[in-house]
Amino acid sequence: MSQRQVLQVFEQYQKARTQFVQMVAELATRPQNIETLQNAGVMSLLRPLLLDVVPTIQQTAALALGRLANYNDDLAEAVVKGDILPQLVYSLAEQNRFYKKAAAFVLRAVGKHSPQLAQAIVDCGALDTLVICLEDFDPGVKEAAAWALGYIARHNAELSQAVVDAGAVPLLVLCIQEPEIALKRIAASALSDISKHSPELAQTVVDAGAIAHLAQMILNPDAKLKRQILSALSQIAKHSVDLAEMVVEAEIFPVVLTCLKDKDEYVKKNASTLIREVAKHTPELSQLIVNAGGVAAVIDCIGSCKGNIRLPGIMMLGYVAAHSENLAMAVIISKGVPQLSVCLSEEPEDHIKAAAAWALGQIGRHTPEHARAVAVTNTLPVLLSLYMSTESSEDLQVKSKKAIKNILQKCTYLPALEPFLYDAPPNILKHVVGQFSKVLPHDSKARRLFVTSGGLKKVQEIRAEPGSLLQEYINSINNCYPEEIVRYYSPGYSDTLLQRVDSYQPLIK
């Protein structure tokens, strides 16, 4: 065989290898091909090609493996069991930027599925190499490495700590300062994933100077970047008062309120989440948000969107109102109650209804004035029907019941209470009758109205245990009226009168 023929054989072999990895990489982009590729044993065929002498074959083999591993956890598991990870980690440090991006993609695709698979990546020593890639001159390599690190960190605190211990955080903070938008997004997302697990991990991100750089980008025109920035700040602020105050000190107010009007629904949601995470901690932080116009802005935002996008805003109003009478009144003045009532009535999802019920309960529980502001929106009957409905989730029933009790115990607005005399179950009825027993002794107009509307008659029909709290309330109400009036509206009184008619002997002259 001549030298020329030998060269031709090698050329054909290289061409065949190139065609094979390119075809597999292409086929792996379509879900319908995945099972066939898996059954054909494609993993074991790709593994030796990661060591190929031709760089493009190495890169394409890694890309194909990444696409397969990305598809499901079985294929990701096959990458781990096939002993492919050590080879990827070794090559990650040695090869060119194209291979580094492909190898980091495989690590990300494997690590995203479960903590166990992410731990396998940690165990093969990938973190140190990925952190080195964060210092690469090529933004694409940095991005691929940041993505892989974020996917590992998001699973739990232990994996997140491993990423921190490898020295990733300061380099991720440098990455959010790079000019490339895609790199900023992924670095901010990774910082968010690290911060979310514990105050200690969030503090590590803060100590690296992340807050100031994140806060500066809140008004960046790129919606996807804004989502990640707001998410990262939320994950830091949620853990403690101190961390929330550090976020606020970066002057995020009133700047963050502009995000509540963003065209992107998830920017709105993440902005509401950030404001919620700050508001929940203390009355002082909530007051700061009120002073910045945050309550009115969140109420407008709730009115402009639907579904889960509304949820953090609804909860934020509840947290603000829970802190004090004055803060609850700020929610009322900003017309938060009608908006929450709309959410309670029109949202199809029980968990959103439950949040709205909880928030309304937090507003109405302070004083009669607060309770009246909720009652006049006709919210109480809606809460009662949700509590009574067998179709409501357990959480919605619990939240509705608690809200009803919170509002009823302060409500002195009798027109809103009276329907409950007819519809409420005994455990709610007790609170309704209790409120009438507090108001009627001091209001002659209300006493008269209570008779003419049929309320007094209904109270006489209630069966209460002798000596119970409910019986005491009924006695208090009855003591507001002359004895003959009470007797007149008592059940069976008309029969007694008829008996007296029957037994009455008229005087015949």
The other form holds:
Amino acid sequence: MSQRQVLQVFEQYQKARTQFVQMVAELATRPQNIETLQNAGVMSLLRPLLLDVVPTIQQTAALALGRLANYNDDLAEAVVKGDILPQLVYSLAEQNRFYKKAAAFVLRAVGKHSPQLAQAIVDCGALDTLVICLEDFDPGVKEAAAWALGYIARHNAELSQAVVDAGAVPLLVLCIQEPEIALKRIAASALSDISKHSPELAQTVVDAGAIAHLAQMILNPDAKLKRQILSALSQIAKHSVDLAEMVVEAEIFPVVLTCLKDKDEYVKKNASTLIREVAKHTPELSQLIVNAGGVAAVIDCIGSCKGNIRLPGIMMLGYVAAHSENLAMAVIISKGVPQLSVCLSEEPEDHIKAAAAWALGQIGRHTPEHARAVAVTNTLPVLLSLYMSTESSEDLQVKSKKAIKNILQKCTYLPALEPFLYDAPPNILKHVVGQFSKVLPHDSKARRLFVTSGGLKKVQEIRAEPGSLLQEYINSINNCYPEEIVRYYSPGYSDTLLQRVDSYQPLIK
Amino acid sequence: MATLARLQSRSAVIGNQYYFRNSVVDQFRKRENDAAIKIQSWFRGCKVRAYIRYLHKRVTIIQKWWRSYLGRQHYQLMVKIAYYTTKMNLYNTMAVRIQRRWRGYRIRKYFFNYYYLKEYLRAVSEANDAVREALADFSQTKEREEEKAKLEEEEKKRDYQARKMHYLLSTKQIPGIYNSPFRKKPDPWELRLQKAKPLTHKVPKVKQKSAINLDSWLACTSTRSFPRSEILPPINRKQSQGPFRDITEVLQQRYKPLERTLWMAEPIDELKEAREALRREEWVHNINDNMFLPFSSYHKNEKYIPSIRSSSKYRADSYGHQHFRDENPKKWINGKGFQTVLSSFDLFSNYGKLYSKAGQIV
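Next up, the form predicted together with the partner chain, please; the one we just looked at was the form predicted alone.
After this comes the whole thing, all chains and molecules, with the earlier chain placed first.
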């Protein structure tokens, strides 16, 4: 045999390997093929190819593995169990940028499924090499590494801490400053994932100077980048007052409001989340938002979208109103109440309704004026029907009951209370009658109106246990009227009159 | 004794008289006694009454004085009390005034100020209006920009269309389809066609070999992410006439990267390459590219290149060559230059030129 023939064998083998790897990578893109591939033992075949002499084959094998691992967590676990990760990590440091990218892809695909898998990646020492990749010259490599780090960090605080300990944060902050939009996006999302777990982690992100760079990019025209930026800022701001103040000090305020007008729904959602996270901490921060006109912008935003995107805005209104009566008043004069009642009646989903009910309760609980503002928009009957409806979730029922109670205890606007006399359950009726008993002694017009509208009759029909709070309220209402009138309206009065007719002895001279 | 005798003579009479007289007196005695008693009692009564009246008068005076004293004292007290109460009332009202002011001030300052709140709420609603307006403006401008971009895009498309359909333009003889003679005005497309530049013949596009379609390898990556065919074939090559293969195919064959066999992948001329590498290494480590030559004649015409950072226009001074005498040649005694003191070494100045080629500058 000549030398040539011998070499031909090798050549053929190499070609076959290349083709195999490429085909597997291609097949792995389709979900329906995955199971077949798995059953055919693709993992064990791909593993040696990761160490192939030809770089292209290595890369393609890594790519195929990544796609398989991306598909579900069983396959990802198979990658971990097959001891493939140490090889990947080893070669991640050694090989060229294409290979780095593919390897980072595999790590990302494995790490995204569960904390255990991500922990397995961390145990392999992948973090250090990934962090080194963040320093790479090629933006694509940086991107892949940042992505993998973000997926590892998103599971829990320990994993995030591991990522932080590997020194990723300063490099991620550098990545934000790169010109490539995709890299910025992914670095921002990784920072968001890191800072979401605990105040300490958020503090490390802040210490790396991320806020200033993030805040600068709020006006970036790219919608996806904006989403990540806003989410990162809100994840930082959510932990403590200090962090929220740091975020506010980056002068995000009038600027973020423009994001509420964005076309992209998620930008809107994340912007309202950010505002909510800032507002929820202290009255001062809420006040700052109110002064910047944030409440009006959020209310407009709630009006312009539907569904889950409204939720953070609704909660933000609730938080602002909960802090103090002045802030609640600010929400009212920004025309927040009609918008919330629209949400309450329009939204199909219970959790959004519950949030709206809660927010309304927070607005109405301060003073009679607040309660009146809520009551005139005719939300109380809606809340009552939500409370009474059997289809509402438990949370919604509890929230709407609490809201009704909060509002009723302050409400002195009798026309809104009156319908409640007729169709409220006893535990709410108590509060309604209580309000009447407080108002009627001091208001002659209302007393008259109460009789003519039939309220007094209704009150007489209520059966209260003697000695109970309700009975006391009823008594104090009755004390506002002459006895004849009370008796006239008591049930069974006509019978007693007739009885008197029967028993009357006519006077005969 | 006479007297006695007279008396004795008269004793009987006297006795009678005495008796008589006594009996008469006795007759009146009781009456008189009663009368005396009456008189006495009256008198005494008068006396006592006068005395009592007297006493009463005194007592009244005493009482008057005493009562007036007491009355004055009481009056003093009353006045004091009245004064005190009025004073206290005044003080109280004043205190109330002060408290009112102070409480109002304190509450307004530290707790709740209705007017301030009103003002604040007004300011908030103004701010809200301003923000709403600004945001509306913002979104409007954005929308307008988008609209504009869209219009531009459409315009571009239409332009391209016009360039493509330029052959439909009417000529002097034949009206185009957009310029119907039965219509008053030509179609706007006609005008557009007039303006448009006809499209040149389309060169068949060199088909980019979709190199295993690597861009879509990772979901996110940019086009830069993965390798494509490294050498780009020349653009704008025209298809040549004749039974030739497709030009793209030919070009691909021509410019495809060298696929070395496994055998070729390992270099056989390792030693040679290593030498080359060593040479290159040495070349890299040289500080100065110029060969070292000790002979002045080789550097004669060399121009001094000053450092980039030096600010002075320093250059080699021509001191010793020309300027030992006056610079003005007219003042020279003879027109010739100075003779150099030593004639040059012929051997050195001709080094390399006569005897051997070593050290010659290429």
